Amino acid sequence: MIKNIAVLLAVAGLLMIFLPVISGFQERDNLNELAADYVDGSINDLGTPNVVTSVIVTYRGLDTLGEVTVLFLATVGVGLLLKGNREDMIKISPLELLETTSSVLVALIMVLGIYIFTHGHLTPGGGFQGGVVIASGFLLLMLSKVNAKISHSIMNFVESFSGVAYVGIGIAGIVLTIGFLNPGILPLGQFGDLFSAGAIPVIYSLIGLKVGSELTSILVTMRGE
């Protein structure tokens, strides 16, 4: 009884917090000053058509570095908690349809993932989405070929290589230009080309490799191997 009242009070309190947000809400008509500056700088200073990418990789680059670190810690945590219980590994024999189509589809899914993160500065998408697509390709491989071993040492190598290269590009920004993670270490190029926008596609591809290998490790560990 007391518990129910406490739950009711907590939910009512949460609603009370959001009541002023709803009642005072008005759809805005113009960007605020900071956002307008980001949109303007993304087009004129960085040569990046996708403004969200330039916010993630450059303006809030340090946030993204911290976020990738959190993802790494979560991967290590999952691995530490679930390590070495091979006996309850999930083994479901795949349907023949899945087995046959996966041999064609896995390669195509990988190519799609690489396309998404190398074109992150031009089209919607980027390192996080591309990494997830690559991880889902490995998931299809795991489900269709039950005995396929996904090498931990290759995953660890890709993961640590892309992490070190990400920080290395950031430090190169300090040495060669004005600040950490500045993409100006490479030439800007023609607006809208694949090889343009300085180091942004390079950094986003490294993020894609890192996210893809980390999520694949999480999936492999959760499956029980």
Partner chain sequence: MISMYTLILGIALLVIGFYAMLTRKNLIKIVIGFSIADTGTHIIIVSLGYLRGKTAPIIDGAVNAVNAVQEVVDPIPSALVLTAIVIGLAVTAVMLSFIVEMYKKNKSLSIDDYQELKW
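Could you drop in the structure for the form predicted alone? We only have the form predicted in complex with the partner chain so far.
Keep in mind that what follows is only the chain, not its partners or any molecules around it.
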């Protein structure tokens, strides 16, 4: 009885929170001033068709740096809490179908992840999404091949290199232009081309490598290696 009452109160509270938002919703015919500046800046100043990418990588680049830092701290925390040895490794008996097809699927997943973060300035997607896809490829590899070994040293190197390079590009933006992670440190190129939008593709690639290596390190640690 008490549980049902608590659920009803929670639902009523949510209704009270969202009702003013729903009742006061009005469809806009024009963008507000800030959104219009983002759209114009993405096209004219950054040469990026994907406005979301412009906001994440440039206009709020420091916030993105904070998100990557939080993920790094989470990786370290998981490693400290679940630190074990080879005897503690979780033993999984993979299905024959999964083991047979994993080699092809893992390669395709890796290519998809790389495509997502290298085309983040042109299409929906980006560093975080591409990194997660790459980590899912390593997860499939670990599930399908029990004896597969993934080097912690390589993952740590990739994570460290991408993080230092990310901060380095940010500092270069301050020194050479007017802002942190300003993509103008590289030529903007032709609008809509793969090699365009200045340093944004490089920044997103570094984020993808960092996120992918950190999440893979978590998976390896949880496996018991």
